[in-house]
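Presented as structure tokens, the chain that follows is alone, the form predicted on its own.
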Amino acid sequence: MTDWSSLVVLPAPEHDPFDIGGVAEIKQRLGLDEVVKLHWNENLFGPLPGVLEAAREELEHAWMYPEETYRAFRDEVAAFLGTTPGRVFPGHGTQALIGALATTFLRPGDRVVVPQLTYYLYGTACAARGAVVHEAPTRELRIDVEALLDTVRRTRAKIVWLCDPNNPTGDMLEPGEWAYLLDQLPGSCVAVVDEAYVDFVALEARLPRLAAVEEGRPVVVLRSFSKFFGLAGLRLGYTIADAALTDRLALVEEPYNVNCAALAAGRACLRAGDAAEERRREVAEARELLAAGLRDAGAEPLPAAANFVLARIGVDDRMLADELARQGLLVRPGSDVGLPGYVRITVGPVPLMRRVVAAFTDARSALEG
């Protein structure tokens, strides 16, 4: 019998990474016919018009390697952003690109910095490459730029990871905060900014990070088609980075590493135009309705720029999540992400949000006694 622990370089996980409590299991356990997933920040509005049709049409070319589709995707993203194709590197989801960047930059013992409250995978991926992960404290549940910089300087970190808008809190950096971070960041440290949720933000409110890449600053931007564009099942994302870095990422990832249907769907998303703007307004309206309803029910929702709302609820978060689950509504207990007493709820269409608010109000009232 092979002793795998003596051969692999990673420790065994504490639990089965594929045992994540699927919807079918939850339905069976709770005796439900319907379950609504409000706990993974998926796009409950669905893909934009014409996107799935573009993916289906591309399946006719599934017998070929996606060389031409890959090149066309890079060209179209570059034109959409106003940059050059050499700065665009596709990947099968932002998660894969996080791993590719960690592999590209880090040697065992290198140090990285992450905010205390942010997406878990940054630290996990870096630790898996042997890096030492340092957490920078947040201030009132917001990313504290000064604390990030202090931690970077103290540890001589090679990478600082940012999620903006941030998950799980939903907040965004202010323009002055980003400018200060960029000006004060040591040249030996790379800022990797995950903008998975940025497409929910109005164009005029977004920070000019592409300009920093164009200037040759140590900045890498990640973008995703999973959230706003509703393509989580197709696994598509890309980096915006200096061409010298994208060349090296190509050595880490396999050639033409994204399937043709996903690339075609991504290109169709970029052409959505007015439909994308209308979707942005729909999400904002539903998000405000959800936040107002939570507030009326006695909770304290945080300002949010993404497709979810984090709220302090004043009762046990796991008990409230369990009560909502019994009604077929799955929300994320804050205890899962280090925030006991909070819940995170994905934004969906207005009728669904009204249902969520009513169920939340009843559940919280019952728990409050």
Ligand SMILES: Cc1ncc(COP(=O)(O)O)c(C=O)c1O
Second form
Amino acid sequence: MTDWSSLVVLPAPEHDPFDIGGVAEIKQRLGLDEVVKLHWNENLFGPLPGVLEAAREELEHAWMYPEETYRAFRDEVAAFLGTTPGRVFPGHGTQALIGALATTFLRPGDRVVVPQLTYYLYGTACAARGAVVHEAPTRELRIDVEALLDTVRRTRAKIVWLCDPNNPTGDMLEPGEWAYLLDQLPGSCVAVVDEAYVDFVALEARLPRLAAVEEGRPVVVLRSFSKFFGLAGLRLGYTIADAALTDRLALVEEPYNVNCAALAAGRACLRAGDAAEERRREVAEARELLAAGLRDAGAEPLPAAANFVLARIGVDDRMLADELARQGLLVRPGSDVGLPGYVRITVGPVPLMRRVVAAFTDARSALEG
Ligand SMILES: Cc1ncc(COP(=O)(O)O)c(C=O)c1O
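Follow the form predicted on its own with the form predicted in complex with this ligand, if you could.
Up next: the whole complex, starting with the chain shown before.
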């Protein structure tokens, strides 16, 4: 028998890596046929009109490598953003691009900085490339720009990772905080800003990140089609970055690693116009209803800009999540993301949010005893 442990440079995973959401295990354990996934921030509203049709039509070209669809995607995203195609580079999900960026910038021993409370993958992807990951403390569950900068200077970090709106908290940096970070960031450190959830934010409330890229600042922006656009299963994201960096990213990623159906679906999302605006309103309305219901039930929801709400619940988060799971509602216990005593709940359509609030209210009062 081959001893894989002596050959592979990574330790064996502790959990089944193909069931990280735990859905199969939960269904089996609780004897449930169906569960509602409110624990992964997927889009419970579904894709925008016309998007799946565009993906289906593109299947006709599945015999070809996606050279033309890559070009068309980059052109169309650039026109949508108001920039040049050279600054746009797709990947099969933001996750793939996080890995590509880590490979592009890091040698073993290089330092990177991540906020203490943020999406786990930045640290994991950098550590897998041999980098040393330093956590910067957050303050009252918010990213603390001063602490990030201090840690960058102290460790002479090469990358600082930011998630805005942040996961798992759901809040955003203030314009002044972003401007200060940009102003103070050493030229030897790249700010990678993951905007996976930014499409939920009203256009006028977004921060001018493209301008920073176009001014030649050391900034890379990541966008995803998994969240607002509801295409998590097709795997599609892109970077907005200086063209000179984009060319190097293209050397790191496998050639044409995004498929033609995903690229066509992504382009259709960008043409959705009013439907996207309407969707933003629907999500905001359902999010307000969820937050108000949680508050009425005795929890303390945080201000939320994305498609999830994080709330301090005043009872044991794993017990509460288990109780909701018994009713087929999967929510994320805060203990999973370093926040015991909190839960994170994905926003879905209003009738579903009413069901969640009712189940949460009962479960919380039962646990409060
Ligand atoms: C902050 C953040 N970035 C990226 C991702 C993954 O994005 P994608 O599906 O585009 O790989 C997630 C998924 O939960 C996320 O929360």
